[in-house]
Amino acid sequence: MHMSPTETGKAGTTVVPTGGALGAEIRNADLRTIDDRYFAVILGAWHDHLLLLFREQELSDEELIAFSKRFGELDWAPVQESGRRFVEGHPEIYVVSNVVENGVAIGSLGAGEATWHTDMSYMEVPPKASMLYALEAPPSGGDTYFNNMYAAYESLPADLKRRIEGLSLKHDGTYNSGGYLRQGVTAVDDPMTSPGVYHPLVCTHPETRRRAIYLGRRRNAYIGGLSLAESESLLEELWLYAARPELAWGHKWRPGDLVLWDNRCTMHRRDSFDAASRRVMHRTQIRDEVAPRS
């Protein structure tokens, strides 16, 4: 269900693509009052566009998870590097936070930059959408960059979508985007016998039916049945392709935005920011009914 920049949905709403390689705002929407029509608006309009953005929002924890829930069921949130899992009671809620109150950091991914990802790849079953609300915004830094994995998969040249046809490539578990150890896990870099998850490199989304490369992230990534030495060349060659400029739209956060994105054919990633500025954002992450099949 596409809508034009001109089309209007509930109360005056508008559907307005970004004019990048991916991605709309949808305009004059409050998500604590949406009902069941222009909920289907909301996600023909996902579907087409693979990430959509809701500005001046203003939202509990509580109406945060509600409007999540409208995907589907949720996963709880990962451990932090903190020890912590959660929001206290909110067990779905994920915190991304530079900031310490009392020695201690109340959520994760600090101020760094975080590389390329897909949310949680390393799971048997990862999550099919994450939803990042802003709390607190630095005035500078911390730019979200999100890409078209089904526009990096058309744009390879026939031979190298013969090569990778029905590969299945390994996420590692060891590491998050921001380079941190996961609870629990002992440092492995070894990409061949690092603990992860085999998923098929090219991947068919289940409810639009395109296909998408499925890379997770770079780091002890490993294409099953290869010697290393061919494996990292193809890698190599498949990033080169993926983490193009112009596959790619950029966001500044402001407080209020929400940004829902679709894991089963985009990554993300995230510029460095003062660590003196605080950035606070919540994420929940809608689970998925299917394993990524191809």
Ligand code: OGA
Given for the second form:
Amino acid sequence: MHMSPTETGKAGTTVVPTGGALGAEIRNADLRTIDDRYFAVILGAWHDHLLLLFREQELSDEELIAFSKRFGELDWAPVQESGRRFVEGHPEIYVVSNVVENGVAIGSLGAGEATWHTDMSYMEVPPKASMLYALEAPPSGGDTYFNNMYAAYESLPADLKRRIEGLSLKHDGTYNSGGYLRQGVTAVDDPMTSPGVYHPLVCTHPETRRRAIYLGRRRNAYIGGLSLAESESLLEELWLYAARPELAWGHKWRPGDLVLWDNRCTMHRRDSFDAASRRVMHRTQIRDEVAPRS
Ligand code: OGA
Ligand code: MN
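What's the form predicted in complex with ligand OGA like, now that we've got the form predicted on its own?
So here's everything in the complex, that chain up top.
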């Protein structure tokens, strides 16, 4: 990955790669005023780097939705454990927060760790992208890590690549990434029978045409056609490759940070943080035009 900043269509705006396994920061961009030419630069940088960071943004919910819609139609926020799913009047905005108001959590995932996952992969057509915008960040903890699933695929030994070719993985619809049961869902803790949706285990990205392992979540995952023991051991092996620290890059949040990632070729996880501090994030999820394909 080359480190030199790239000039973009707008004066003073640059694309600066993180130098890690994925990601680039777009410097000097105001996401409230993005013209078509500059948007094309952002889109290209996103495909090249899998994740983009924009700092010091000042977006209202309407402006966050407007920028998100440049990438495609938005999905509504998923059902979350607290029963409250979105910002009043904006069903597209999923709230990730530990803040409790009048005894009710205003968002999802609490203050605990969120384990490695891809967003909403239990849908037939999962969102291609998610955008997370930090309104309030704790002084420490709550960092989010992202990994490069193209690189994970490319790192597999040839025999393992051959073994997973053509296989499908069931993505669990029971739990969210904080380990909470989704509302209205009954827990079935047998991976073979729990509710979920099958996708190819190796997917080709529709835009970049690169191949990536598509794992979703570990819990209740099941590789179709295998015995449970075979499925578990193959998944353990794949997760060892996918979760290696050298494939990941971590972000420490400041208020005003916006991170856009590609759910088709990355996963993410979050560190826990002090439950007494406040963390408030607004997320949008951008619908894909096609279901995951091998
Ligand atoms: C998400 C998510 C982690 C975080 O918004 O999809 O997993 O950092 N968030 O809060
Ligand atoms: Mn997530």
